[in-house]
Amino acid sequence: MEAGETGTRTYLGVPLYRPRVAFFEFSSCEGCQLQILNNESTLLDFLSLVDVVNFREAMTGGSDDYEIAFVEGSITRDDEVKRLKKIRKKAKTLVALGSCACFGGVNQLKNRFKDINKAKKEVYGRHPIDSEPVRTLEDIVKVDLKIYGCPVKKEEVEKIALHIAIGKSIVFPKYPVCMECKRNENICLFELGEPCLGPVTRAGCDSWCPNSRAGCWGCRGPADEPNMEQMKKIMEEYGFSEETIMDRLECFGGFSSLMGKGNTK
């Protein structure tokens, strides 16, 4: 990318359209938004692609005149439902940012409790708290685009922003993380005694965790046509219990449609 004579950013000589974007958060750790801000080396290039008009973590004030809404977090309260619908009404494009927005994330683990009120009493005592079963953004409103991960991969967000700016289609990998892991010449973590969901998890993170010798927890959800039976067989062959498999598959909620959504407690 380069600047034209008028200062307008161009890509291969074509002026870039800078969409007005806003960032919002619901029930989450806000780590996906921090990923955007932590990208010091390319932050200015990223900001040159978009016109950020609302971003609580990065600016004071803000405008409701936006075209694209990046929304992080899951929905756990009635007031969040109302706020999300308001955001959806204003946005031409709504992007689910991260595992919590896409699948419910770690938050959705509380949906396993049969009695949510008992759980709230155990955690908060006599202090009243509004906390309902976790829902994804898509459970409430139409989602136009999903960016997976916990947290999201900042390079992937930048690539998607560039594609939006130049009007290029956005295509996510259909193959599993294992493909990226092999390409990065990593030693298979199963050989190192570490459980890993790389064989069934959607790629696109450049095998982020395995690169640091940490097994994949499936935060990006399932790859296309994941072979779950083979995944279970691999885990068993390397001596991992069914409980270990379930812990990983349940963690972020991305595999719930493949496992059933029943309570376990």
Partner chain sequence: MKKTCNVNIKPLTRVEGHGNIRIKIKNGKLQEAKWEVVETPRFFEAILKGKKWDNAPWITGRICGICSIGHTLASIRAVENAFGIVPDEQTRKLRILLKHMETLQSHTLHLCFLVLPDFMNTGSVFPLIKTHGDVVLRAAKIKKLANDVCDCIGGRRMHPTRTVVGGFTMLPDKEELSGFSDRLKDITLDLMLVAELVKGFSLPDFSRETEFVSLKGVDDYPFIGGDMVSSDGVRMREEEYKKMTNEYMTDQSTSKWCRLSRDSFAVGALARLNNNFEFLHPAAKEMAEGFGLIPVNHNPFMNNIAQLVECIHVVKESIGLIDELLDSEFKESRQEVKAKRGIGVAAVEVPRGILYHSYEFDDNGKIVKCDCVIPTGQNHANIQHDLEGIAEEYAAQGKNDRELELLAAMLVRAYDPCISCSVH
Given for the second form:
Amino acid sequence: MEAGETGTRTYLGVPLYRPRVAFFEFSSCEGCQLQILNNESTLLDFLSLVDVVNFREAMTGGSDDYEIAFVEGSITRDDEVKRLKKIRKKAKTLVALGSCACFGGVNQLKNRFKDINKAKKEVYGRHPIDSEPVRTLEDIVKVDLKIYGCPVKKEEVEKIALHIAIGKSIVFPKYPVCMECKRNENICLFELGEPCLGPVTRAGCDSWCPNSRAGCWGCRGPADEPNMEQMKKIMEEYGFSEETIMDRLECFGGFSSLMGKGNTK
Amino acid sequence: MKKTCNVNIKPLTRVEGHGNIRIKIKNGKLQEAKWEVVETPRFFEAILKGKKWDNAPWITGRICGICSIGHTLASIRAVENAFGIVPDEQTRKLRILLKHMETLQSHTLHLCFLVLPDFMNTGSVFPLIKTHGDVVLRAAKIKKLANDVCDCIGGRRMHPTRTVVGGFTMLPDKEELSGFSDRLKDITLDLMLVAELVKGFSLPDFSRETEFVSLKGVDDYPFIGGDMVSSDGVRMREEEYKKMTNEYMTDQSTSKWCRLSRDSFAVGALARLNNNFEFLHPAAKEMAEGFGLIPVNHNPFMNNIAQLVECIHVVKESIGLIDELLDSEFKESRQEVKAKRGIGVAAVEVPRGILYHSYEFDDNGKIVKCDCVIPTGQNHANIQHDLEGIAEEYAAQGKNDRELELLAAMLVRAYDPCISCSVH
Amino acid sequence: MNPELKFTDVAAELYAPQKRKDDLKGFEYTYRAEITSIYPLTEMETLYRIQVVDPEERRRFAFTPGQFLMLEMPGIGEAPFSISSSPSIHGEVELCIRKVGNLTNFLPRVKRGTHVGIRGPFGTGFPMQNMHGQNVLLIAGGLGLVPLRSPIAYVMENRSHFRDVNIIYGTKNPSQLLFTYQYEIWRKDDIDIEIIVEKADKSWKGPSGLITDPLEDILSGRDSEYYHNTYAIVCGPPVMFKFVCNMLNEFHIPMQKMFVSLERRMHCGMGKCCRCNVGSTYTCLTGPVFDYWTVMNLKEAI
Amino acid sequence: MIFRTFEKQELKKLFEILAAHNRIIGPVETGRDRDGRPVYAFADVTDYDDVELKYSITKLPAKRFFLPFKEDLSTFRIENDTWQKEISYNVDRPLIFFGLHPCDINALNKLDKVLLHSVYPMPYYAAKRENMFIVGMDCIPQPYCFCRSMGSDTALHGFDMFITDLGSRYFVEILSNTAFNFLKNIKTSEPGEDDHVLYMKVVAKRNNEFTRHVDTTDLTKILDMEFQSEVWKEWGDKCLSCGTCSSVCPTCYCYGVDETVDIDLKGARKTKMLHSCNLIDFAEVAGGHNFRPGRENRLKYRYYHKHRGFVEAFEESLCVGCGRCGESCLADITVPEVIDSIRGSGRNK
Ligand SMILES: Cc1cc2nc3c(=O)[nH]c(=O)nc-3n(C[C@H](O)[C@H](O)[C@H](O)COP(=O)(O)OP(=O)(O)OC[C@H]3O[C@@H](n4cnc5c(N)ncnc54)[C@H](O)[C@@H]3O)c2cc1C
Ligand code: SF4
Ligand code: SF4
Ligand code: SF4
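Please give the other form, namely the form predicted together with its partner chain, since only the form predicted on its own has been shown so far.
Below is the entire complex, every chain and molecule, led by the chain shown above.
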């Protein structure tokens, strides 16, 4: 079945939309794309909903004729800016896939170095290397949809594909991870003496980390109207140092605008 | 037959990360053969500077989406080595099992999703779903099992959540674990069938004498820690990794390159197998011999076969590990961690070869210096030399552009490069 | 003594203490209904006629003006909608639906003949019988005309029971006016209609301004006999009905005779999910139709 | 009511007889907190030795067994242009709850009022509720519970049998015929006069151990008067809007419904998920309007529902005073403190 072509597939009589999709990556671990291939049990159903026309990591001979571009990674070099703009021009819908694309991800930690040359010197010595401070996709082009997470939750990506196909709107939880954590009947990490950003981080991962008795690092960025002040108070009350709090808040870049010292913009 | 060829692959597909291949042949004479690594660096070594020890595994795991488990375990080992923590038997077994399943997952992904299309004359695995559905489903089944075990032990198949310095935040559910035993036994057959299919393919017959570097097992096939050896006779301890890698910068790559006794060396499944053939599980050994893979084999394309052999090895070993774990009474999952000043190095065999993490800590357990040497980074120079070799050989044979392009791409792909990882 | 507990199937067995087998079964029961007509009214609103499929069920499905139902499209969503048609027709309803979210954006894409599920009717209605022999003011802002269409139909069908009937309807701009084709028909039944828009455009020939302007005109020409014998039904956004009801109050129309319909988020329609609570009152059970005195006493209502 | 006493070791026998034929839910230890104190939860138990009869309180109430956090209300088979709806109440066998404390039993009684005995009884709850056999057990008052103030420190009904520890033996109240018959499996005896005395003594001693109190006199009226109080703002500033309080509350039942299509497009489901009035989208409607936009509006509403609305409807409040919400709240918002502050007594604390 060709892209765009809906064939005979319908949902309750409404024809499905089968978009031509492309996957692209910038500075990242490419894990978010892999998550899609990691979805073995439903991969075939997924592929029946979208027509993958460009996926460098998995296919040769990609096409430049696509409607939806899933873009992974953050922007750290001039050639990436150009490539991204070109993708934006071609794509009807540009989706930021994963925390690197949405917030800069762990990569933006390098922006802690006020002078990027210091970071370069630390890794490459005097050898010249081209790299700029990390920017998010949104810093450069318009982003239509953001899929959060490091890595993204494959079920969420699938749900999005499904919603595009049947024409349902895509909504993410507005509330924090704690709600899902309770649904999963976990013992609160604070109770166990571990720090956790669950109270301020956007839910949707099904409290992935707390389910493993590991505190949340906020990879999905802030929930709607997070109570940052209280969060910090709680961390202090439970005896976690300023540094531990910062480590978590700055890890994926989602909270940078809420930390009082924005470091991605 | 004098021919003029121009190969320009930009970027290479069906590999992780961005790399370009350029080959120029004029009148049958090789003018240029170049492996360019253009991936953007992410500066992990700088990022970690000044961060506390507990950030290291969590952040460095993000170096690579395919072998995040390997990175996490290497990072954990480096921190543990620095702090003098020795993991107990239970932790050691769980980590190996976790690593094995990552290896199985990664090798299957490479062989069946990335390499297979080359032999089936398609651009990707997607068309194969229709034409060779059984193979694709089989591969998906193997991969799913491997990933499911990773979920169960590591909390998550990618960027694991339960693996921490000192052990695990949480132990797997024994009931769930026991379920995997049968599934592992079941997929042995699937692997055999994949092997049958691969037997039908004719691998390019190209060999170039190469130095192979890997860990050396003491009494088993090595995966985590131990001495490093090379097929040229070098042997070193983990802490001496710098002397084993000799990283240097080159203009054609944003990744650092490595060398040892010669201009380049190779790491990966083939290197491991060449150096540790005696420790392979009998079933794996049998399969290797079936493919004529006897050490020391210098055909880089054989790395694909070595991966297949390792799949059998890890599956067989995992079945045993699960039995042992089920028979033992689970103990406390996590040791206490006391940070202290010092340097810790870890050498871990990840799917694509030997991976080193090294950290230097101050008194408060903050990272003063961080260094990661990635397998693909160690392979780049060897890829370059192989590329030259293969181009030269085929220039003489008068292959056309398309043939050469495919061969060059297949050569690089055989290394299963993880380019963004190598640049990190 | 056999120490094994017996399983009670509440759906199959008569649930003794409550004797509510049917109640229990009714909770998630949906009438299968067919969309028999799809008629776009404006860019945002579409009118759907929906008929219960089973003839027996169709006969039983009755409602009072002001009530709402839950419309379900499997996998897409379920949401509350006011019934916007005559209560004398059983088993068939008209719903006028604005595109705002999942379900409401999906509906305009389905074909005539599609099956949907409906639950209900739910909630309170306007006390039409009490209004017999009285004057009636039907005041709507924006989408508020939708729930008013049911009382209007009732009034038309029972015109002789009512004295003066006025419809006052206002929207932001002329393109948002709903049911434009029906105004003449209403007028023919001796119902007085005032239409007003906030922002006129070139095509608009009628008056422009706030809905309270024509209302004031109508009320100021009357005497206390009228004020004491008048009911008002007010539907629209909260700011609108607040101003309107204040004005009605100034003219001494009793608050117990003013009725408004509140909208809140709803997921069950049966007083269980609590999403529709105003203060601590269930809009779905005690409302959506409230008299204004009650509304004044509800926390968070306006 | 019928009373009996029995020797302590008989309880194990009873458990084992029941366990051989039924699924039993009881309090177990699921971990230790950072101070080494045990953390309890209700879970499936098959071994009597796993049951922690002397448990303080479970972090989460037993409600997940009768009001699951997530439950399919119906599923659909999609057949081309049309669909078939299938309804299941998601229960297929009875459950025995072994060792519920009075507060949790009273929580069930309160839920019964709205979910069983009001208009539109909820079959999903009814089906599970009708298939519960409850063995109540007296509790050890904790510093955070104020059940006595809420009148929930003793359970008068809503259980099959209730066991009180008399020190040397157990005293049991029997409410159901089933319980009476079950007890025929072990050796019991009619309580004597001295058992009654001992029972009174035990009860009196426990009554003295309740330390946390909250004044609920006229609370509905006070809540109404203090609707605009600044105090709400103060609590709102602390609140994380994370929904933990409702999740751990044995009586919170508010929910949301989600409809999803299966990825193969062959099925769909309508799922009910417990929600919390503190979550930001609780009263948000399509188009973005939020009827309770601020944290304090939402937090206040939780008190309104529990201590005013429910009282109006059912003559009692929707809080049993178990203290779970306050204990789990990371921002330390506790019911007694909030109520005290609304009454004015806790102001400027
Ligand atoms: C008593 C009553 C009568 C109504 N009558 C009409 C009418 O006649 N015509 C009309 O166009 N609209 C009416 N609405 C509003 C209508 O219910 C919403 O527009 C509709 O819920 C949006 O659903 P959705 O799935 O498209 O939106 P989504 O944003 O996808 O909403 C998801 C769910 O949230 C809930 N929800 C969201 N917004 C509302 C809302 N405003 N009211 C109640 N629940 C909501 C519903 O459960 C809905 O299924 C009425 C609402 C109520 C309470
Ligand atoms: S563990 Fe984290 S997410 Fe879970 S309840 Fe505690 S703070 Fe919230
Ligand atoms: S728990 Fe936190 S860090 Fe973990 S996946 Fe969820 S949002 Fe990301
Ligand atoms: S409101 Fe708090 S104290 Fe009251 S019943 Fe719920 S959890 Fe227990």
